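To begin, one chain is listed below as structure tokens, in the form predicted alone.
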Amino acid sequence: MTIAPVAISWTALAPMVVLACGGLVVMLVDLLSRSASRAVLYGIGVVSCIAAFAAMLPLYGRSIVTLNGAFAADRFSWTFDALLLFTLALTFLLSSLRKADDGGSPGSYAALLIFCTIGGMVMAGANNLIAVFLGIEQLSLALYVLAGTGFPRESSQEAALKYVLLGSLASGFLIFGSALLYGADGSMALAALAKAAASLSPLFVAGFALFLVGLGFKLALAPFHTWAPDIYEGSPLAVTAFMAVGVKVATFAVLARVVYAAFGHDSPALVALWAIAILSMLVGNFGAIRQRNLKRLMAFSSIAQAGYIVVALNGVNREGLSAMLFYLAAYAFTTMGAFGVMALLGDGSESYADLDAYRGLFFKRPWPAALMALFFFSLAGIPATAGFYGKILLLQLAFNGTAWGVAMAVTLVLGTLISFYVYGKVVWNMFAAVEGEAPAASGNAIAPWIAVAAGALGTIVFGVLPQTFYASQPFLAAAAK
């Protein structure tokens, strides 16, 4: 029996290869020079992101399928990869404030972040079920370790243990669902799912349901969200920021590719997805109301935001994919910026994860307070911010004439109204009369200021000039087929 050779396109794999080389360089420098500073190691990480993005530029607008069809570097994956690299670079900038006793070697920490991102890039380009699982596991295994590198160690390690136990269970659902999907259509290719989806055989329905449970956990969609508040609170601040943005970007790439490859506009199999979106918007916004810890508040916010993004898949058309990419970009800018302000104010500590620390902040630190208000206004959907225009796009997609579309639109509006209070209470605290002193913090480091400035720039530009991004995206949906 002759085994056919695997066709490899190094052009398509170049961004991941470059990023992997950066991870190896970080480990080598850390090994050879145990006194290497965090600035050097994280600087190598940022340079690796820039180099990987440079390797992506020749791929813009192209579609290359490699590894015998298992991986695709196409117009669909390009923007997801760019968002992942952006998130990784900003995570390194925020990590520059980590203290020496925060746990673990800075070289190991940086390498884990890099290889975690490579797993996300594999997910963005995965063209069959095996590649999807490999990408998710590479991303998840690195995050399990990163979640346990925070301080105090007890709470961080507890968060890591919860994450690995629940994450392993979700992976079991995912791989069992993949096995059933393979049994339904006899192929691992995502494109082959369309035939089985059209017939809605019991095997396909069961497989897709289990597959959706696995992805729902990674996205923190209700009712698979219960891990998020505890893990967000216990993980290091920079890791929480990466978890909130990077994991969602990579997993939504998988979900969108599966939905666009397998389903038509009115497939009844997607009803479960719409129900999950509605539940997530309600659970996320209502759950955030009573939160006093901002990391937990951002966890519930991420649940609601994930529900919003699912609305973009309503109709399974090219406008939906464009809206998803726009909203993901807006979410990345605002969320990374908000975590950047927390890191900046606390000088790398968790002191500004508590809502009470923001009392009267504007009168002590007006610029960080104003920027935090900007980011929370965008998450709430206030006009002239990226989040506002993103929600307008989602509402247009939701009103497609179906009952589920209208239900999602109404829930989105209701969730947005609730979020005005959720984010508004933080802003109100910052501009309220001062009662006592907030925790002392220098907040003079340049690196986190760069991250905050990048988040603010994106939030404003995408809100005032949304066509600079959105107008260039409609062609992307063709790549999902």
Contents of the next structure:
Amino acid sequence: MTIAPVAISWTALAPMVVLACGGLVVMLVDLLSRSASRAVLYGIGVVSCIAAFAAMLPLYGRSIVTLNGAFAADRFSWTFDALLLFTLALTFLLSSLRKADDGGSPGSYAALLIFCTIGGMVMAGANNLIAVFLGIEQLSLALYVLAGTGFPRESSQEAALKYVLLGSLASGFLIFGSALLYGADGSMALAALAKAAASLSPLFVAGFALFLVGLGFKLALAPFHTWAPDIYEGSPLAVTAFMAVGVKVATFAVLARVVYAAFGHDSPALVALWAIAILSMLVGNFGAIRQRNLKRLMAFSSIAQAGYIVVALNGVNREGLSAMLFYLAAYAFTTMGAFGVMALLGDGSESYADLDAYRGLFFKRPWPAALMALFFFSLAGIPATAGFYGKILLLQLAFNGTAWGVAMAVTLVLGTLISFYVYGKVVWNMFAAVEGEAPAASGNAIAPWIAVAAGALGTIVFGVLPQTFYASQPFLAAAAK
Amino acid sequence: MSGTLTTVPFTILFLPLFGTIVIAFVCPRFHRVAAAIIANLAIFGSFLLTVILALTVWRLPPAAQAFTVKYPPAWAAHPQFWAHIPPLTISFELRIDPLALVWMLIVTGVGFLIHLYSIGYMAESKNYRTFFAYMNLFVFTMLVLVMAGNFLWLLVGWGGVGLASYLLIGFDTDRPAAVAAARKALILNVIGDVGIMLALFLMYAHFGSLSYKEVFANVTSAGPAALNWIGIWLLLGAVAKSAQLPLQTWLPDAMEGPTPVSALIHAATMVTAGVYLIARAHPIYDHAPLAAQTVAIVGCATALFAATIGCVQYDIKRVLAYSTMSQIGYMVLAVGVGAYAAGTFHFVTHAFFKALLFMAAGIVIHNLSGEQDTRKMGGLAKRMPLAFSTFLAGTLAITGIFPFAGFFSKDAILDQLLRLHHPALWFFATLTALLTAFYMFRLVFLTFFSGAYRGEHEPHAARSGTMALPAVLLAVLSLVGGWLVLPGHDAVTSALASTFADRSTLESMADFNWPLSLGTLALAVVGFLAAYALYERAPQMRERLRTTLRPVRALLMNAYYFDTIYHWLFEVPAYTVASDFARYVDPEGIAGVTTGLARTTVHLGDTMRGWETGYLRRYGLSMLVGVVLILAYYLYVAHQGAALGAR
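Starting from the form predicted alone shown above, please give the structure in the form predicted together with the partner chain.
Everything in the complex follows now, all chains and molecules, and the chain you saw is the first one.
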């Protein structure tokens, strides 16, 4: 028996290859020059992101399926990849430059972040179940380690351990689900799911259910969200930011691809997804109410936001993909910006995860406070911010005539109302007058400032001129897939 | 379309906003003079560009004079809209046409002069930078209002000027009266905003669009009843913003703001927004006779109403406020009867002379260290020659003395009223002209003559070039501004023609009705003589009149008791209900419900946090429960699917 050589389109894989080379360079530099500072290593990371983005440019608007149909570099994955690279670059900018925060191995930290993102890019382009699983595992394995890189702190070790244990449970469900899906249609290709989905065979629905559980874990959708607060709180700040944004972007790419491949229209099999979305919106917003730790608050917030984004799949139509991308982009700007302010004030340390530290911040540091308010307004969905228009798009999609759509719309509005309290509390805290001395906030490094500025710019521009982006090629073309 | 015509409007619009941002966010590190310079340069730049744009546009053939500029520009190959929520498409579009250009020229031109004046007037203020940031913000929002290409952006500007006005009236935050006045202005203006919103909803329901172009093109597709309602709701907005009956009570109180604010916002520009709105929406009013009649009657009533009050007030700025109200009444009356060119013309001349009057009054107030009561002035003509001469020029203009501006613009309105067959309205408008002459000259005599100076503190004569220059310039404009319309030559109507091209006729003002004009002039002289007699020659007659007309005087002194009526009609019931609620209902009822809701919410939050025990087994269990539930549901679905397959 001969094995036919697989045709490989290196153009399609170029962005990942370039990024991987960047990761190798980081490791080499770290190995050869033990004195290379964190700034240099993270700088190489940012440059790799830019180089990988440059490698993506020739792919714009093209659609290449390669590796025997396992991987697709199309317009859909292009936009997701761009978002992932943006998130990675900002994560590097947020990363702490102090030894106390990462246990002293910046080289492996930077390399792991890069390989983690490559996993995400594999997920964005995955065209069969094997590739999906590979991508998710690469992303997850790197993240398990990254969650523990703050190991001088006990909570970071705890986070890593919990993440590994619960993550492997979720991976179990995912791979078991994949196996059942394979059993249902005898093919690994996502395109083959449609036939099995049409008949709703028992193997397919069981497989799809377990597959959803696996993805739901990665997205921190309720009731698979329980890990998120502990692990967000324990992980180093920049890693938390990446978890909140990068992981969600990559996993939503997989979810959208699978749903769109399997279902051409609304299906009873998707009802579980809508129920999960509604539960997530409620759990996320209610859970955030009493949080005094900003990282935990962001964890609950990200649970709710993930619930909102699922609404974009309602009706399984083209506008939904554009809306999902728009909301993800808005979410990426806003969340990275908010974490950026935390990193900026605390010099990358955890000292600004506590809500009390923000009391009266505006009177000490008006700019970071004002920008933080902007990000929280956007998360809440106040007009003239990106989050507002994102929610408008989702609400439009929710009203497609089905009862579940209306239920989601109502929950979305309810959740938004509750979130006004959640986010408003933080903003109020920053603008409240303080008796005595306002807490000193010395952090003023340039790198987090860049990240905050990028986040603020995106939040405002997407909020003020939403249609310019929503109707632009990268967003529309992805939906045209 | 040439590049100038697409990029210049956006530059005009955003220069003042840029000024605000620079002053508010960058300037704190600079010297305070920098704030003044930046603010002035921003407005001056806008003004210059507006002049260039206006010259370019008025050189085009009439058909090309009205055009829409959209963002993003056409060459960007993006869809040219801001938001598309089917079936409604909202563009970020600017409508440039002669009507908008007239307002833009006044807003930026007079606005610049007032900015210049503020440099000197506000010199002692400790919030100097804030003041200029707000002023630039006001000009920006006012430009949004007049340049908007659809009703939604108009509403944005409408709300924006309300905000800027609120911030500037309450600028002296340590004076409770100023803060109360600001709040009052905001509340009454928001009533108007709601009116415009209702009009917008109706437009959306009937035309499916909010764009001027589409609404006006399809205006006949809606029935007269709908158009009347739209017209009435728009009028509610206009009435609130332009301080017309019955929402006029905020304007006199708004005089608590610094004098440049009164000159810019509460005389020259913002309060005329109602006139702009009705002129802009003229295709609607042309097909809504009832609404148009209401507009005219409201305008006429306000003109007379405010003029009578002006006759007895003593606060120099309040008299000017009532005169503003009265003059805007003229404009509203004019646009109500369809004399759009005359209304616009009066807006232009009024902007000149009313800004001038406020500036001159401001110089007096400034030199008297904040004194505004004319009973404590008097004999100031010799002590403040500049203030006197400029105030006199403004008075001659507003009373319509030949050849000052008011003579041409006010007579144009009166003339049009007769031509359009509204003799009753004409009668009251002419009566108002008589009263105007009386109360304005009364103010001149009280302030600058009537014996010696009656104040306690010796006036100091602070001279400031930046205050004198704009006043002198405006005095000149108050003289020559009226010459736009001369017998046989009507620059205003021909300039505006393309905006009102959809109307079959736009009455020309070139054909002078000399007997009418001379008659009105004679009435103005009568008003002058009456004021001269009562306040200069025979004070004993004044006393006699006071005693015989005591009830009337009391009525006028209290502005027809509108504030009192509103107090008993709205404030007292609202406060009573609120305090009763607070006392009886709230502790048990509503508080129970709301705190109960809040407590439940928080409790739910606690429960949710309670799940987060940190124990892995708990987390794993939660996942497993989810898995079981989902699998159970899917098995149910599969069962259904099998049933489907079996069938």
